[in-house]
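Consider the single chain below, provided in structure tokens and representing the form predicted on its own.
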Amino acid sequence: MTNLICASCGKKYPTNYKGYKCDTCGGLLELRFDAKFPMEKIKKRKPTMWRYREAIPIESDENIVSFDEGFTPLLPIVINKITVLVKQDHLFQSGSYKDRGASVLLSHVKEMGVSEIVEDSSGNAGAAIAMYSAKAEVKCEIFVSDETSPAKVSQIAAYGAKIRKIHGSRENVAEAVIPETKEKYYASHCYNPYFFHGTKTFAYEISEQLGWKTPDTVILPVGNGTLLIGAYVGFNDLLKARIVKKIPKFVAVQASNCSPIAKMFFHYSERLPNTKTTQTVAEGIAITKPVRAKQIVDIVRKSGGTFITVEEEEILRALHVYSKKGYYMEPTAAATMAGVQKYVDKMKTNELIVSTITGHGLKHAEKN
């Protein structure tokens, strides 16, 4: 059976549930969902991320919003004499891996009947909300700094989508979208766990790529880990269904300007650490208080992975590097290379590591 339930008190919560968190003790949910993998079937559908019907938890097919998204190209790149696969995940339609998580929320949103939604984003989750809405016919409003890029603001807009622009942080925006919750949606990439269930088959399709099999290392971007999370519930997913025979061992890149977890993870504490960040081009990653931090360190604590952290100048030449071998993408997905590059430099074993390319260049021109 399928049903949300409180990670701190252990409550339980239909799927229909439209709060952003548990009313008893403003715990987090997660989504309680037995995944199944007919390989037959999967084999015989259209190469998008829905091949996995079954691993996605929407109860009707009439619900699914879908551009026939997924199952981008795992290309192999050279990095120091060592290849490294990466997933073209800025292929999406909105130019991000979030149309992952986007697709199956806005499946959830339509399947409860909801009319209107909103959401805090950085840019990327906003576009990808935004576009979905669009396709579902729900009305959305996207909360973004004013400092968020143009380039994404304008997507945003194109969608049809009202746009409430915060001055100040992140965390200001985050903050400014919670009265709206009261009488609307919160299509929260964060909060809600169907996000998760949408990029987990990340994990899905880079299993399949590789004949149903587990990478050694992955290493992925960290602001409010969305896709790191999923990642780990797809690779868990396949686990208990015994497709693969273990979980990846996870990195996770994070900006040195703006790095709270690296330094929680670093520093063995249970709490994210209460110090001064400064900007970064990697906006997409600039979150000074995730409210999934500790789940995001025991994950990669528990898959033996590390954190590692990126510096500006390091972040610059590899949006340099990578765009003069034909990757245009934006500062987030170069950071996330320049943590590849840093780690492959340090590795001692021979691994099979896959990383992505998070979102495309278009979306931050007027930094690259």
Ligand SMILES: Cc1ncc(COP(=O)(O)O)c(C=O)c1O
The other form holds:
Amino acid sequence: MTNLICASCGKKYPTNYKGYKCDTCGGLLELRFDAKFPMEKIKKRKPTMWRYREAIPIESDENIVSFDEGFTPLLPIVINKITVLVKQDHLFQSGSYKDRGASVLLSHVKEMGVSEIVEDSSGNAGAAIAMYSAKAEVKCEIFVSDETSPAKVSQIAAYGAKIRKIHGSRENVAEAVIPETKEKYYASHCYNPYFFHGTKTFAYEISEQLGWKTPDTVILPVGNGTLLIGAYVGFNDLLKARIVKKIPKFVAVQASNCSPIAKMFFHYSERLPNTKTTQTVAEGIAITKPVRAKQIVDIVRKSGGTFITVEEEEILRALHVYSKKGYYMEPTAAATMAGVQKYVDKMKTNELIVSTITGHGLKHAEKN
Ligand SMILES: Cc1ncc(COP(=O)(O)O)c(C=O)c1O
Ligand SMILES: [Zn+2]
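What would the structure be for the form predicted together with the named molecule, given that what you showed me was the form predicted on its own?
Okay, now the whole complex, with that chain kicking things off.
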């Protein structure tokens, strides 16, 4: 049976539970769900992330909120004579991979009959949630920082969502939203496990595009870890179903100016550091207090992976280099590519590497 479960105390909740964390101990919620992969059916379906229908925890097809998203191209890019496969997740309807999570989360919102939601975001998750809310006809309010890229804020407003601009950092925004969650459903991409059961389709698609194989290494950006955790859930689903034989090595990229999880990893610490973070052009991963930090460190360590931190100059260089090759991305996405460059520079063995471009350049055009 599908249910929510507290990762700290084990308390179970029905899937229509409206809280965003455990009401007994405050722990993070996970979703217990048995993903199935009927291959013959999957092969015959449209190339969208919903082709893995039986692996996505939405009960009724009527509730699916979709723009036929997913199945983004996996393109080869040659770096230092090594071919890296790069998933083009900036090509989603809202311009970032967050559509994967938002499609499943808004389908769940519809399935529960919820009519009003609230969310906080560095911009892209907010845009995706606002877009799917528009399609689902759900009233939506998005909290953003007054430093968020204007293009992202305009996009959220264009979908008809109400915008609440909060002065200061991403953390101020995350704090400001909490009182609102008493009245309205908190459709959080960081807390809500349904979001991760959307981002996990990233792993399914990569495996299918590789002929149902796992790459050796995946190199992913990490702020709150919604793609990294989702990808881990996805590869695990495939492993459990005996479709693939292993979990890839997870390499997480953070901006040096804001790398609290990398610090935890390298210091073998259980807690986020108290050290101050500074601004970075990679606004999507500028997260000082990610709520799932420990989970991210555990995944990276268990997979035999590591963290890479990238300097501002390296991010801007990658942005320039890949634009000149025809890949137009926002700086947050360029941070990942800078991380890929660093990884390949030091690589000693021959590995099949997959990475991704997570956000479109038009998201940040006025600042590039
Ligand atoms: C373009 C882009 N890439 C990567 C990320 C990182 O995602 P996460 O914070 O879930 O790790 C974000 C988050 O907003 C983003 O906007
Ligand atoms: Zn609990």
